[in-house]
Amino acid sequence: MKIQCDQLASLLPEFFDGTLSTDQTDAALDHFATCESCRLTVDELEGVRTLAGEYGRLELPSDAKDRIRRSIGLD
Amino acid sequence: MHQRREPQLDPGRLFDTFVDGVYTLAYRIVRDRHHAEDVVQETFIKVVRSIGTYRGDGPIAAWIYRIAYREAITVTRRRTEEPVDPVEALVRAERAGGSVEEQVLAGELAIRLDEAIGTLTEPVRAAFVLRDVEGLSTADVAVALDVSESAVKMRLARARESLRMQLEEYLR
């Protein structure tokens, strides 16, 4: 099985689930071989995955759980 | 009498597991942080209301956060100031610690993020936010957004492609 570029953007969200088949993945791994477009381009879309997973989660600060705690009658 | 309820559907637990998920789903769609509490306050007034009624057919997260959902787009309807507060990215970044030059490059980064994350549409931040900040499965993230999983796919396609254009020098 081989696949295009843009065949290939359209397998992503799945590639990056990891739910591809075994075929579809060793596709998307054939052309990564072949294709330096597509490579860093995977590579930045996971870049940006880190990102998020870094930076992208916030804390309440605990004077405001505090304040929702008692509110809703949690304390 | 009290009815008794399994460990893990205690309010107080629920509180304490989603409580920062669910704060930081409501600012990346409020983006404001007063409004993001009062979000967090509804949401979890409505969790812990209707958890009898919660009858464990999909997975509690996604339970949540569909209610948290749904109160952060109705604050986000009724609101009529311009909302930003970037300041709340850079003060996680400096909590985290390290040295100044590294606090400096977070606090950067953080910013960065929160405005690349701000100009994507309400949806498809939301789907970006669950799936790749919170961690939710695709079909979790389908059940609290209330949309099929190939809609979900196609958020987060959109999402990532345009934070990659928008973040590129940081990716290099």
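A quick note: this is a predicted structure, and the numbers were derived from the prediction, not measured. Throughout, rigid core stands for the largest set of C-alpha atoms superposing within 1.5 Å between the two forms. Positions refer to the first chain, counted from 1. Compared with the form predicted on its own:
Relative to the superposed core, Ser62 undergoes a Cα shift of 2 Å or more between these two forms.
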Given for the second form:
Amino acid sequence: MKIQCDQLASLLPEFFDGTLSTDQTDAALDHFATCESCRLTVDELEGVRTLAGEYGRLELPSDAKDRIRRSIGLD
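For comparison with the form predicted together with its partner chain, provide the form predicted on its own.
The text that comes after this line covers the one chain and nothing more.
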């Protein structure tokens, strides 16, 4: 199974969640081995995931939550 950059981009959430099929995972890894652009994207996303994991869940102040809700029309 061969995979293109645009196909890989749509599979990245499942790739990081570990929910791709074995064939899809193998195809993604093969693609990363030959495509520097996609490999760099995945490296950057992995860095963001690592940082987010180090900080854990952050709570927004209630006034910020209220402003966000108003800006998207939930209040």
